[in-house]
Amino acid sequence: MEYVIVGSSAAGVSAVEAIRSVDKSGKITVISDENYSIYSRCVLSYYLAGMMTEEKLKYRGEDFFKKHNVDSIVGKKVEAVLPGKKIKLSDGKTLSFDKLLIATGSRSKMENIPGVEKDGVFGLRNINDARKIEERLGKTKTAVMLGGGLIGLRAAYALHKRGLKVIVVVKSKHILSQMLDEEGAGFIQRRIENKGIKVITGLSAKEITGDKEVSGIILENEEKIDCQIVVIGKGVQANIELVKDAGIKTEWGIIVNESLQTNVTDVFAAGDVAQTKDLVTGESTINALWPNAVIQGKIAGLNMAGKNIKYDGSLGMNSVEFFELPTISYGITKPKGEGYEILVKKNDAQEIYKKIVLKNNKIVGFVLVNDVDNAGVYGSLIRKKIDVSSIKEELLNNNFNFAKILPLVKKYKEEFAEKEYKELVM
């Protein structure tokens, strides 16, 4: 059997311990157009910070390949998936295989405005855009970050933490406008414009100034901003082009099935450029997250190796501290329609804001600043559905904690079938 896959971040390096846990002796070949060992992104703008050294963003060995019997290209693209199970590399060479899994992941998506191009203009995706915003610092006074969300806050946080002024230009009402309400991104905003980031709401960039470099940038209101780095964050984008010819069915990303497996036999994809359904709205989107991909690759592996896996669904999460106040979002946090009930706890002189969605008496989201014990908890009730209006009155309180869902889990206990939960529903 020869398996082929093409990145070699999360949802790939947990493919390749995925079939080697079923198959001993496949020929498994990993392709990446990156040059750098195996490293985590969640964690760049922490390298970036300087708060964590290069060697330390390495989540497998440097032996990793070697020791799984791995064939690993790098530095080269893949370009085509072609009929006949073979794939095109950028140096026209082709590969053949018997199962493909695509894990290209995504890109920052990049503004269209005048000046994009301009040396300094960045996104914060790969351990290449880390090392390049890093070798400008030197002649960096202030940063500018477009757009408000996790990208664009965690580069203004690193940079701020390197001693630039930072400012942070967001569209949206507020910042992080995909993970949390108003309210809640209210209490994050204050705490970064406190410890002096500046945030502007309600605009964005028209233009990049500056001949061959950046110098600056005009606001819609004409306003214009000096600055020697501009960091572009306005989400990502799936690396679906290699698949455009080649039969595959895509929307924002590639479409999977519950095995992962794409339209066409013997091809999977796994990672942000899966497009799976939401295992809270039943909706299907891509849920761009590490944990999410490590799953992925993982069922894709097994499935790949000829186990039967069923992929039970992606979930939008984000975990995030800036400045010592931990926010953590899960599911369903702004919602729209009819049948939903909020609940809402808060406290501004402690900054503590607490959120649960519910939807026929099921948690299906919540949002936890600087209160974020009972994160688990909830995300399991959001996991495993459980019917949770016996405890309602309860779920915001001080004193609630997991003790408090034992009932229920004696209750379901069929939904609780994990070994950690056996001794308690004896």
Given for the second form:
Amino acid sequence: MEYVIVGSSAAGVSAVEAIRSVDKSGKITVISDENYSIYSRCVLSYYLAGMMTEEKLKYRGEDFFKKHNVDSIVGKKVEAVLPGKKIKLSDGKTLSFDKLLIATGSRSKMENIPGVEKDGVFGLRNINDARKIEERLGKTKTAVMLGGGLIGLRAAYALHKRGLKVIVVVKSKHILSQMLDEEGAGFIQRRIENKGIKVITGLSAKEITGDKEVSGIILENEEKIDCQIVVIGKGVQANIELVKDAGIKTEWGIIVNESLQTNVTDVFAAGDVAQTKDLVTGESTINALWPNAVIQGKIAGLNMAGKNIKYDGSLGMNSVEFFELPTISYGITKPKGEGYEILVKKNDAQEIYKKIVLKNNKIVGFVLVNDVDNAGVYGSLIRKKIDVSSIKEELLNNNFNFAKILPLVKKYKEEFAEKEYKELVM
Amino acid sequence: MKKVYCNVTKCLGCRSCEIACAVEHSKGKTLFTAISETPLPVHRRKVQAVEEIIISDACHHCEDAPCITACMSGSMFKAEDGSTQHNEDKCVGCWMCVMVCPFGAISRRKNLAIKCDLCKDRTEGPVCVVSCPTKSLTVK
Ligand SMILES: Cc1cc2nc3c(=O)[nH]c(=O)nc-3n(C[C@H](O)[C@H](O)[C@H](O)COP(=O)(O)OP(=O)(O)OC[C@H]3O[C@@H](n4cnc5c(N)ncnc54)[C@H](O)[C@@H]3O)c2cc1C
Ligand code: SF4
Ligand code: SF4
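Could I see the form predicted together with its partner chain next, after the form predicted on its own?
Expanding to the full complex; the earlier chain stays at the top.
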């Protein structure tokens, strides 16, 4: 059996581990166009903030490929998936496979605004981006983030830590509009503004100025801001170009079924590049997140190696902490339409905000600001679609914890099927 | 793999386990020194209650551990013995693990996730088990 995996990040690495857990001898080749060993792009902002060394970006040991008996090809791009179970590399060579996993992830969406090509304009997606931003810090006083999503804000936080003046420009009404409601986002916005990061909402940049190098931006309202770094955090776009002519169905990403297989037999996709079902909304979408990529990589890997495991769907969820204000969101946080019930608890003085969204007495989403410790307990109730009417009053209590769901664990034995629940002595 | 189990019908919620756990994970390893350490030692076991049920709970060292899947720095990992361990040196405090732990078993301290390590450095085994006056906790 010859396995070929394109992409050597969250999904690709997890697929290798999964394949090797069942098939010790099949040949595995992993191809990456990056010229660096396995690292976590999620922690790049921490690296940029000076909170960790480059060495610590590596989330698996240097010997990972050797240990798993993998042929690793680095610094080469897979240009196309060809008919007859072959792929074509950027050096012109072709490679055959029995099972192929496309785990090519996504890239920063670079905006189409004039000046975006100037030196000093960056996305933050890979280690080279981080290194280039770092190199420029010496000649930078002010940095502007275009976009108030997770990556834009993480970059803002990092550069603020490095002593720069930082301005975040957001088109939406509030920051983190993907993961949070206005109220929850407000807590974070006030905290980061108090600490000196400026946030401009409701506007976008219409031009990046400067000769070869960026010298500033001009906003839609003609306001000019001088800056020497611009980081664009306008979301991501799946790397699907390699399957363009391969008869593989795509929309925003590569469309896969419950087995994470594409419409072409023996070709699988996982991670940011794969379009799957959202576990909560049931819609076909990409939740481009690390845990989703790891789980998908694992299931795709197992299925490639002959198992038959079904994927139950990806989750929209995230966790951030800025200036010691932790926030976690999960599932549907801004319900649209009928039939939702919303529970809210708010304490402005303590900067605590908790919101739980229910539908038909089942939790479908939540936001937790500054009181996040039980996020995973609520999360398990969402995943397992448990009727929580019997504990609804307790959900937002300060002393809510795992014990509170014990009666439900007892009642819904089939849903709480994992060994760990069965082991409880009750 | 050996784990710690709590017999819910025996636990009275006296919190002896919490104290023993915090002390065991302090620098000085005595109650007297532990209470004056900075940062304060954190207990990994939590006594929790619902109506008449009281449970002393901590990491269940899940077979298919969600915290490991979610950990984006690679600091949560499966040790040889099957327990879920944490390389505190790599943790960035992103709380992805907190987001997915179904037992709420992870505590937070400035940029650091903290959880039960089964007292891996204590040759006699988990200290909570011997600290429990009602023998609710067993290791097996
Ligand atoms: C700064 C930052 C912070 C983030 N923070 C979080 C967070 O807090 N929580 C969270 O859940 N997620 C976060 N993410 C998202 C997370 O990193 C992704 O969801 C995850 O990396 C997806 O993994 P993947 O394996 O699908 O793809 P990727 O990590 O994108 O990896 C794909 C790899 O394939 C390579 N590749 C692409 N095309 C080809 C080709 N044709 N040939 C060869 N190689 C190719 C790419 O260069 C890349 O190395 C963050 C991302 C960034 C950039
Ligand atoms: S920390 Fe939570 S998710 Fe991780 S192994 Fe322990 S109980 Fe399971
Ligand atoms: S807080 Fe630490 S242990 Fe938890 S997911 Fe983040 S890096 Fe991993």
